[in-house]
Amino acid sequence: MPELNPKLDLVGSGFAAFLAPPSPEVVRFTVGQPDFDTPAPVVDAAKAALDRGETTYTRPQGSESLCRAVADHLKKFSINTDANDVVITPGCKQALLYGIMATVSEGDEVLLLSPAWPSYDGIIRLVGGVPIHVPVKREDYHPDLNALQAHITPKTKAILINSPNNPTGAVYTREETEAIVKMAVEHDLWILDDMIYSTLVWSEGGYTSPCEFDGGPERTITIGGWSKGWAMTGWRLGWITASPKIIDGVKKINVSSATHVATFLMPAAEVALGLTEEIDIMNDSFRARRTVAHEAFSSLPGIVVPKPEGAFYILCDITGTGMDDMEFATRALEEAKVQVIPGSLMQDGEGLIRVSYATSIENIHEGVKRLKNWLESRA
């Protein structure tokens, strides 16, 4: 039989082993998706589009009105892009793939702030690139700018950033983002900016786009989508925007692979971008849960919990328990009936566990109570 693509052997399965639904009595802190229903106006818009018969081929990059809506939305974050330079994709992950395919060649190095969401590593490897993991500062999970500078080589092609961050919950400061842009300008690098959590910020400083700084707009590829901020994970809708030179390449990739996202979803995505009340309700809930979750997990013996600044994740240091993260996660599931993600599934995540607080406050209290009883019973 013919051989498979050898690059597949380099790609891991991420969190898959710890995302499988456990038995009903288990409290899950693993799934990174809002526990809200998609807002009703969005669902209604998709139904109406189906009733109108919007089920045929359409403009490959996305309808003109949706691309304009995305461009208008991005202006709120000082990202001034033309609607013709927006491509709607089948999810944010596909947008990331397009951006990396358009800019990274065989052997090119891409810097990741680590621990990083596992799909970044996999996507880079699939296109023949080399992911270079640069550890963040352990005390707050913010970029170690000196380390980032030290990892730049003649093979470095891009820096991939994600703020607010999955898995750390860190939100990079304006000064940190500006420093990354200056680094990219100095070494002539692309910046891939995954802004999927940009509407979910709980710290005083909001999300900062690299496009706000000199040299940023022409080298930044901005990637986002509807999954997290609008409770639309299963809709698989994302966007990518950049300079015309990059987007011309992205359009070729999109036409050759997906053609376009489902036609009847486009009006619904446009409606979503216009919502305020429904989004504010979700954000207020996550902001409250962040406080509850941080205080609760900080009370556990042997666990250190930097305060998360955005998204809906906490990255806990569990080295004080005397267990490694894999043992902790396995035993927590078996003995405490609590499911978490072990950090060693990500490079530089050893000794950490990722917790998603995109669940009810009742679940947060119950899960932490179980963990506390379990940890204290081991003493």
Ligand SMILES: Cc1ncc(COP(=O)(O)O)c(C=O)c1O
The other form holds:
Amino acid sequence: MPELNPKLDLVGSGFAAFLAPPSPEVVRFTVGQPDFDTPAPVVDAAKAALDRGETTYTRPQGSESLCRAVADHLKKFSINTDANDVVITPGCKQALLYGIMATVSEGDEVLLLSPAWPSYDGIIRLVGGVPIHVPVKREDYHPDLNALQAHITPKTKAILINSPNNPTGAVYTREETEAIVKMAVEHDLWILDDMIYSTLVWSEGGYTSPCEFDGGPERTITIGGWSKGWAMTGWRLGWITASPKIIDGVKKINVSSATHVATFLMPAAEVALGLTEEIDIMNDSFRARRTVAHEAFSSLPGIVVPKPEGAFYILCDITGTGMDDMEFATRALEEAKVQVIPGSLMQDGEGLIRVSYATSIENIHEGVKRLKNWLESRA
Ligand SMILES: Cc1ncc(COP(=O)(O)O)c(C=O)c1O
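Next up, can you give the form predicted together with this ligand of this protein, since the form predicted alone came first?
Now the full complex is given, and it begins with the chain already shown.
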């Protein structure tokens, strides 16, 4: 038999081993998706589009009105893009693939702030790029700008950022984002900005786009989507926007692969961007859970938890328990019936566990109670 593409061997399986649905009595802190239903007006809009027969091929980059709605949405974050430079993609992940394919060639290095969401590493390797993991500061998970600078080589092509961040919950400050843009300008790098959690910020300040700073707009590829902020993970809808030169490349990749997202989902995605009340209810709930989860996990013996600033994750340092993160996650599942993600599934995540608080306050209390009993029984 002929050989497979050897690059496939370079791609890991991410969190998969710890995402398997456990038995029902287990409290799961592993699932990175909102535990809310997609808002009803969005579902109704998709049904209505189906009833209107919107089931044929359409404009590959996405309907004009949806691209305009995305461009309008992005203005709230000072990202001034033309609707013609927006491409709608099957999920944010596909937008990341397109953005990386358009900018990264064989052997190019891409800087990641680590621990980073594992899919970045896999996507970069699939296109022949080399992910370079630069550890964030352990005390607050913010970028270590000196370390970032020190990892730039003649082969560096791009910096990929994600704020609010999965898995750390950090939201980068304006100053940090500005410094990253400066570095990118100085070394002529692309910035891939995964802003998927941009509407989920619980700290002061909010998400800052690299497009806000001199040199940012022309070198930033902004990538986002509906999955997290609108409770639409299964709809597979994302967007990508950048300067026309990059987007022309992205359009080629899109037309050569997906063609476009499902036609009848586009009016629904547009309705989603216009919602406020439904989104506020979800965000108020996440804000409250973040406080509860942070306090509860901080109370556990041997565990230190920097305060999460956005998204719905907290990253706990469990080194004080005397266990490594694999042992912690494996035993927590077996002995305490609590499922968490061990940090060492990500580069530079050793000694950490990721907790998703996209679950009810009752579950948070119950899960933490079990962990407390388990940890104290070991003392
Ligand atoms: C940082 C980050 N980017 C992108 C995605 C993928 O988004 P989508 O489901 O829209 O492909 C995720 C999902 O977990 C994520 O955490």
